[in-house]
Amino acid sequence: MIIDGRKFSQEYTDKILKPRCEVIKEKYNKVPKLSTILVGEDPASESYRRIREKFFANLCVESDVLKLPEEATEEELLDIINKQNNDDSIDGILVQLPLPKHMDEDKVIESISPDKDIEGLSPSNVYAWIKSTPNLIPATALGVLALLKHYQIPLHGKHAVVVGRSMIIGKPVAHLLLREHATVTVCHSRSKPLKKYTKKADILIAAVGRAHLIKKNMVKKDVAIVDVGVNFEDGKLMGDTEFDDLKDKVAYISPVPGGSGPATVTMLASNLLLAFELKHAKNNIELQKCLREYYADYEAKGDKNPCI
C-alpha cells in the first residue's frame, strides 16, 4: 500500500484543523500569526515557502515574511529574533534553513521562544520531546508518526529501523516511536553493514538524504517504509529509497514527493495553531492536555471538539 501524504494532509486539514480554525475565530476573534525569515537566496527554501504559504493561505493564519540579504550577520539576525519572541502578535518564529555559512545555526535556532518555535528544534522543546513530554515536536519527525497512525500501521512493540540521526528528523523521530513502545534502531550513513539491521526491520524510516540507499535487498517483505529522503537528481525529486523496485515488495511504502513532505507542512501548520491556542491556555491545564490530544487525532477521525 503506498502511504499518500496528499490524502493525509487533506483529511487531517478538513476534519481537523479546518474545524478549529472555526472555533479560534469564534472564541478570540484573532488568528495565529506566523513569522518567517529567510536569510539569502536559496531556490530550494523559497520553493518550500512557497508550497507553505499556499498551504496555509487555505486556513486561519495570517502569514509575514521577511526577507534578509546574504550579507546580514549573524547579530542583525538574533536581534530580529529576539524582537519577534517579544511581540505578542506572533505566535510562531520559523527561520528557513540552511543559512549562509557565516550564521551559526545552532545559535539562531537556539534563541527562538520555545513556546513559538514550531519547528519544534529549541532546547527546551528537545529537552521535552527527550523526556517524552513534548511541548511543540519537530514537524518533519511529528510528520512520520502521523502517517503510521493514519495508516493504522501498529507501532507497539515493533522493531523500528531509523536511517538517519540529525536532530531535524532522525533522533526527534527514534524518540516518537519508543514513546510508542516500539524497540528502535537508530542507524546512518556509515553503519556497516545497513543491510545487517534494515533486514530486521518492521518499520523502516529513511532520513539520510541520499539517493537509491535503500534497495529491495535490504528489507524483508512486510516493512512499513516513511521515506523522508529529499534529494535531487537530474532534476528530479527523489527519497532515500528505491521506490519503483519497492513498491510491490513491501507492505507499505511512502512516495517521494507525495509522502512525508506534506505531512511535514500539515504538521507545521498544527503546531502553529497548537501554540497559539497553548498561549491562550495560559494555567490551564485541563484545557492545555485536550488541545494536544485533539491535534494528535492523526487517524483524523474528526470526534466533537470538546477543546473550548
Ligand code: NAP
The other form holds:
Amino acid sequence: MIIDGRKFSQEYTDKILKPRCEVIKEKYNKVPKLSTILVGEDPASESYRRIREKFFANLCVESDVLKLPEEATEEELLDIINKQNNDDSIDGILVQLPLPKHMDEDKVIESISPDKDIEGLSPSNVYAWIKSTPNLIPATALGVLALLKHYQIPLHGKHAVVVGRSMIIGKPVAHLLLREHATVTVCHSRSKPLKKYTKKADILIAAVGRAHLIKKNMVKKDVAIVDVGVNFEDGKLMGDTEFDDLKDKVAYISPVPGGSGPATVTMLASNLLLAFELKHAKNNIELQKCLREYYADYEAKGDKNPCI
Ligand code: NAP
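Switch from the form predicted on its own to the form predicted in complex with the ligand and print that structure.
Once more the chain from above appears, this time first in line as the rest of the complex follows.
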C-alpha cells in the first residue's frame, strides 16, 4: 500500500487545521504569524519556502520572510531573532537551515524563544520530546509519526529501525516511536552492514539523503517504510529507497515526492497554530493539555467541539 502524504495532508487540514482556524479567528480576532529568516541564496531553501507559503496561504496564517545576505554576521542574525522573540505579534520563528559556514547553527537555534520555536529544536523543546511530553516537536518527525498513525500501522511492540540520527529527523523520530512503545534501533553512517539492521525492521524510516540506499533485498516483505530522503538524480527528485522495486514487495511505502514532504509542511503549520494557541492559553494547564491532544489527532478524526 502506498502511504499517500498528500491525502493525509488534505485530511488533516480539513479535519483539524481548518476548523481550528475558524475557532482562532473567532476567539482571538487575529491569526498566527510566522517569521521565516533566510540567510544567503540557497535554491533548496527558497524552494521549501515557496512550498510552505503556498500551503499556508490556504490557512489562517500570516507569513513574513526576512532575507539576509550571505555575508550577514551571526551577531546581526542573533539581534534580529532577539527582536522577534520580544515581538508579541510574531508567534513562530523559523530560521531556514543550513546557515552559511561562518554562523554557529546551534547558537542560532538556541537563541529562539522556546514558545516560538516551531521547529522544536531549542533546548527545552528537545528536553520535552526526549521526555515524551507532547509539545513543539520537529515537523518532519511529527509528519513521519502522523503518516504511520494515519494508516493505522501498528507500532506497539514492533521493531522500528530509523536510518539517520540528526536532530531534526532521526533522533526525534526515534523518540516518537519509543513513546508509541516500539523497540527502536537507530542506524547511521557507521552501522555496517546496514542490511543487518534493516532486515529486522517491522517499520523502517529512511532519513539519510542518499538515493538508492535502501534496496529490495534489505527489507522483510511485511515492513512499513517511510522515506524521508530528498535527493536529485539527473534532475529527478527521489528519496532514499528504490521505490519502484520495493513497492510490490513491502506492506507500506511512502513515495518521494508525495510522502513525507507534504506531511512535514502540514505538521509545521500545526506547530505554528499550536504555538499561537498555547501562548494564549498561558496559565490554563487544562486548556493547554486539550490543545496538545487536539493537534496530535493524527488519524484526523476531527472534533466538533474542540478545546475552547
Ligand atoms: P543529515 O543531518 O545529513 O543526517 C543524515 C544522517 O544519515 C546522519 O545521521 C548520517 O550518519 C546518516 N548516514 C549518512 N550516510 C549513511 C549511510 N550510508 N548509511 C546509514 N546512515 C547514513 O540529514 P537530515 O537533515 O537528517 O536529512 C536527511 C534527509 O531528509 C535529507 O535528504 C534531507 O534533505 C531530507 N529532509 C526531508 C524533509 C522532508 O520533509 N521530507 C525535511 C528535511 C530534510 P552520521 O550521523 O554517522 O553522519
